[in-house]
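Just the one chain here, the form predicted alone, laid out as structure tokens.
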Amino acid sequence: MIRINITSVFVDDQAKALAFYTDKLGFIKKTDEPAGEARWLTVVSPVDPDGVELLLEPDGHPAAGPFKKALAADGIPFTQFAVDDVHAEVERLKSLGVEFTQDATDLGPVVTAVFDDTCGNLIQLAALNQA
């Protein structure tokens, strides 16, 4: 059965994705390997160490600075990350200076918050309404 196990978002410098990804958000470097002249830099929520890799991929490809400034400039997550608790987390990111450009949001069925990732990506936070 085909299954996910890595997928990743474009970032504008590797070394401070990953102190990004790692010191705001929570995750674990999983991978850290040379490249050519990058690194193949992974990371894992601490949650499942195990499970799928978010590969913190250099936006150096002449589309990938176009595509992300498009998305971002039009108010569009580039990807989506699952918490327990949206509001909880905005909270906790906020005290630890990550900027929203969307706070928590009830949409429904689903409550989301969008946050800038300092790499040129807007990521998109989400979790079913338990309401």
The other form holds:
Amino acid sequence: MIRINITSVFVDDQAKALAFYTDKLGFIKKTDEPAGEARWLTVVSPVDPDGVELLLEPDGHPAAGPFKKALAADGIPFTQFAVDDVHAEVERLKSLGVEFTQDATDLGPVVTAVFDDTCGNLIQLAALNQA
Amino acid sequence: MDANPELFKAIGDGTRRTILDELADKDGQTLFEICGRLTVKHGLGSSRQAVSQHLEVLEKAGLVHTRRQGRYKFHHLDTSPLRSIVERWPIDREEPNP
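Moving from the form predicted alone, what structure would you give for the form predicted in complex with the partner chain?
Now the full complex is given, and it begins with the chain already shown.
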């Protein structure tokens, strides 16, 4: 069966991205191989080290910049990560200096928040409320 | 003549009134957050483009102001234009005698 093994975010600087995604968000580095002018650089969640990898992909293509800018201006997150408790995670990340465009918001079936990954993207945090 | 016909046009639409409700609930929202609240809390399936146009109408009426902060754009509620309504048709503080 086909399955998802990697998903990616376009980052403006791979070293900066690795620092943010590991030090602040708490992912761990999985793969770091030279690939042309860049690196094949992935991180995984410590609770699922053999799960889906997140590729920190350079955003050098000229179309990537305007695309990312337009999404950020409207507050649209590029992707979503799951946490157990959005409110607690927002507090934890804010204490580390992470900037949010949307605080923890209870929308009924789901609680979400949106933060800036410092690499040009907004990312959504989400937790499903127990039915 | 109405001094501010845009005001009455702006609040004459249900979706726009809901947008104002949500900004009253929490001031300073991105387009994305407003769209999410309309969809999830109110079951309104307006497209992002449609919501963006509603916000333009509200902005023209002076009920919403936008603020750029870094790379993001936030929308803020301003209820002060509504004052013209109660100035035009004053609200009696006392219970009216029948």
